[in-house]
Structure formats: C-alpha cells, structure tokens
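Below you'll find only one chain, the form predicted on its own, shown as structure tokens.
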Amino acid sequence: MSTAPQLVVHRDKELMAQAAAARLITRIVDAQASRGSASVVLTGGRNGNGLLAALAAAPARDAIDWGRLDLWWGDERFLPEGDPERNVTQAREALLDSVPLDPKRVHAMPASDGPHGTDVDAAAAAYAEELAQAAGPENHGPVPAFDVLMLGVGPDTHVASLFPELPAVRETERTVVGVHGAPKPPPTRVTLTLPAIRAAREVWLLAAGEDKAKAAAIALSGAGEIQAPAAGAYGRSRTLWLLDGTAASQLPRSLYPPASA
C-alpha cells in the first residue's frame, strides 16, 4: 500500500542537507530505543553524501549508538573496492570512516573485484541473499523493513538505479537485480528494486538544485513508476520528499506543505 507523499521543503541544498541529518538522527534514536537496533539504506550522489557531511559535523550524532546500526546501499556502481565513484567509497569518505559502526553492520553492495569477479548478476543474488538473511520474521519478507531508506533523485527521476523504462524498474519478485546498459555512467551497477524500496518503514527522497526541478514536479503530479521510477518509490509508513527551493520550484501549489522552512 502506498502511502501519500509529504513534502518539506528547505530554503537551500545546505539547510536541506542540515535539517535531513538531524531528522536522520532522531529516526535512528526513536528506533533505537523501541528496538534495540537500527537499519538504514544510504544514497549515494551529492544529495546523499551531503546529507552524511553533515551527519558528520552535528553535534547530536553522539545521540546515536552507532554499534547497534545496520546500513544498506540503494545501489552501488559494479567498480573495483575502493573506487572513488562506489557509493561507499564516498560515505567512507564523508562520514562512515569517523564513527564507531560495527564492520558486520555495514552492508556494502559487492565490487567488481570481489568473489563474484565480473558476473554483476551473481553479485545481485549475493546482496539479495544478504537482506533475506537479515529479515525476521516480523518483517513478512525477504528484506528487512529499514528504519529510513534514502534515496537521490535523479534529472530523468530515476531512483537508486532504476532509470525509465529499463528491465530494473519493472522488476516485481527479486529484491536486487544487476544493471546493464544505464544511461548513466558507470553502465553497470546493482540496484535495490521497486519491492525492496517499499519494503521500508519510511522512504526519504532528496532533491536539491535547479536539475532536478522537472524530475520533481513529474513524479509528484501522477506519473506511472515505468516512467518515472520515483513515482514508484514510497513507504509502508511514510514516504517524505526533502527538496531545496529550486528542486520545488515547478511544483503546483497545491502541493506545498503548509509551513516549509
């Protein structure tokens, strides 16, 4: 079941990226607290890491227990480890690298040089394996039900790396699936599907910039998920749209919360 979209909308792409790590922060405290743990997916591109800088610089990041925190990519770039395009390279980078996580508890998508070599399929399956061994069976499926899952979105509203019209963003039983041919490079990548986005308590989409502002205002006014993969993109509890005022600007109105900072 979907669930209706809310918007919040910042002044800017740095106060949207402030106010997302302490909204960030407070989810992962909540959850915490009612169970003991947390499980997050990250994003990747300048939205994503943007929002881990300044997880990184907030004071109340100490609020966090970051040994009983779960983290999960969206999707990753098929690259050697330690690539600086890899997704998780650049959280390394920009956060991951000066907390105290627990190794075991970060879930990094596989490398073109790992076990599975070049077969960016094989990998897929592995990652699904992965999630389908952390799903209790409170979570009714074959991916954990994640605290937060974030997701950038793209100027042809693809999310993670689900692009219009490609076999990825028509997937409807696995839960991970290999990418070939993306429109954007690197061609070649692993991806979170559809089923395994909705699959999360709360799905946060960030847009910030004047590129992103048509992505936006298509996937906000009723385009089908083929189309516009973020249309598609929502959660079992809330699905929150976090943009900068130049991400909303080709919004209609009637769209706009009603007190947007």
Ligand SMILES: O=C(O)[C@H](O)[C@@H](O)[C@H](O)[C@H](O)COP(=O)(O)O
Second form
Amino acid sequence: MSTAPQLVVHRDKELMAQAAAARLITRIVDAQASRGSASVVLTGGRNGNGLLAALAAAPARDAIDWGRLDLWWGDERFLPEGDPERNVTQAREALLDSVPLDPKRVHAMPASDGPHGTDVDAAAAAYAEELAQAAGPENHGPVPAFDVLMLGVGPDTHVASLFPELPAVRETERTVVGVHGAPKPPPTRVTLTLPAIRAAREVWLLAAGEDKAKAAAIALSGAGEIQAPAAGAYGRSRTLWLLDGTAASQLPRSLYPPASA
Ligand SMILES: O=C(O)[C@H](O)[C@@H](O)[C@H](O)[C@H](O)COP(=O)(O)O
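Output block for the form predicted together with the ligand, input the form predicted on its own:
Everything in the complex follows now, all chains and molecules, and the chain you saw is the first one.
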C-alpha cells in the first residue's frame, strides 16, 4: 500500500539540509528510545552528502546513540574500496568518520576489488543476503524494517541507481541488483530495488536545486514508476519529499504548505 507523499519545502538547499538533519536526529532518537536501535539507509549525491554534513554540524548530533545505529546504503558506485567517488567514501568524509559508530553496524555495499571482484551481480546478491540476515520475523520480507530510507532525486527522476526504463527499476522480486550502463557515471552500480525501498517505514526523497524542479513535477504528477522511478519510491507508513523552493518551483502551489522561511 503506497503512502501519499507529504511535501515540505524549505527556503534553500542549506536550510533543507539542516532541517532534514534535525528531522533525522529526532527520528533516530525516537526509534532508539522505543526499540533500542535504529536502522537508516543513506543516499549518495550532493543532497544526501549535504544532509550528512549538516548532521555532523548539528548541536543535537550526539543525542543519537551512535553505537546502536545500523547504516545501510540505497546504492553504491561499483568502484575500488576507498575510491573518492564511492558513496561510502563521501559519507565517511561528511559524517561517519567523526562519530563513534559500531563498525559492525555500518553495512557498506561491496567494492569492485572486494571478495566478488568485478562481478557486480555477485556483489549485489551478497548485499541482498546481508539484508536478509538482518531481517527479523517482524519485517516485511527479506530486508530489515528501515526506520528511514533516504533517496536523492536525480534530474531524470532516478532514485538510488534505478534509472528510467532500465532493468533495475522493473525488478519486482530481488531486493538488490547490479546495474550496468547507468546513464549517471560511473556506469556500474549496486542498488536496492523498489521492493526493498518499499519495506522501509519511512522513505524521504531529497530534492534541492533548480535541476530537480522538472523531476519533482513529473514524479509528483502521477507518472509511472518505470518512466519516473521517484514516483515508485514510498514507505509503509510515510513518504516525505524534502525540497527547497527552486526544486518546488514547477509544482502546483496547492501541493505543499507554505514554505518554511
Ligand atoms: O550514487 C548516486 O549518484 C546517488 O545515490 C544518486 O541516486 C543521487 O542521490 C542522485 O543522483 C541525486 O544526486 P544529487 O543530489 O547530487 O543531484
């Protein structure tokens, strides 16, 4: 059952990143208070990394019990360990290296020089197995019930590494697949699929910048998920679009409350 998207529009991308970081702190603290731990899926890209940098600078940052937080990724560029273009490398620089996470609870996607070598499909299958091992009987399918799954939105409406019309967005069974020939470099990637994304309690889509305005308008106007993957990204209890004013500029004004100043 898809949850209708809620929209929050912020004045600019810096405020959107700061507000989203504050929202994430609260969500994690609440999850840890009620269940003893929290599980979050990170996204790559400028908006995703901007949120992590804002979180690193947030005064309330250490309200989070970093040792009881599981971090997963929505997608990863299939490059060697430590490559500056890998999402996990950028996340470490933005936040992860400055907080006391439990390394066993940081679930990076495999690198192209890891145990699976350059076999991206084997790497994807291994990550799917890691997710299945982490899932419990209370979960909806072979992935943990992520508290928050974040997705940057591409100018073509892609999310994670699910690109319009390509095979990965059409996947209905597997939770993780390899991507060959992605239009956004690098071409080879590992990605969660829509079924895995939809297992999350909350899905937050991050869209700031004028290059996202058309994508937001398409994805929120009833487009199909194959042509507009962002339209198919929704959570079990909440789907939240976090935008700035420029990314919301092509949306009907009735679609969102007054932008936060
Ligand atoms: O690996 C990636 O590139 C990201 O996971 C990708 O899905 C990203 O989130 C979008 O392309 C938006 O990126 P920007 O925020 O930089 O526009």
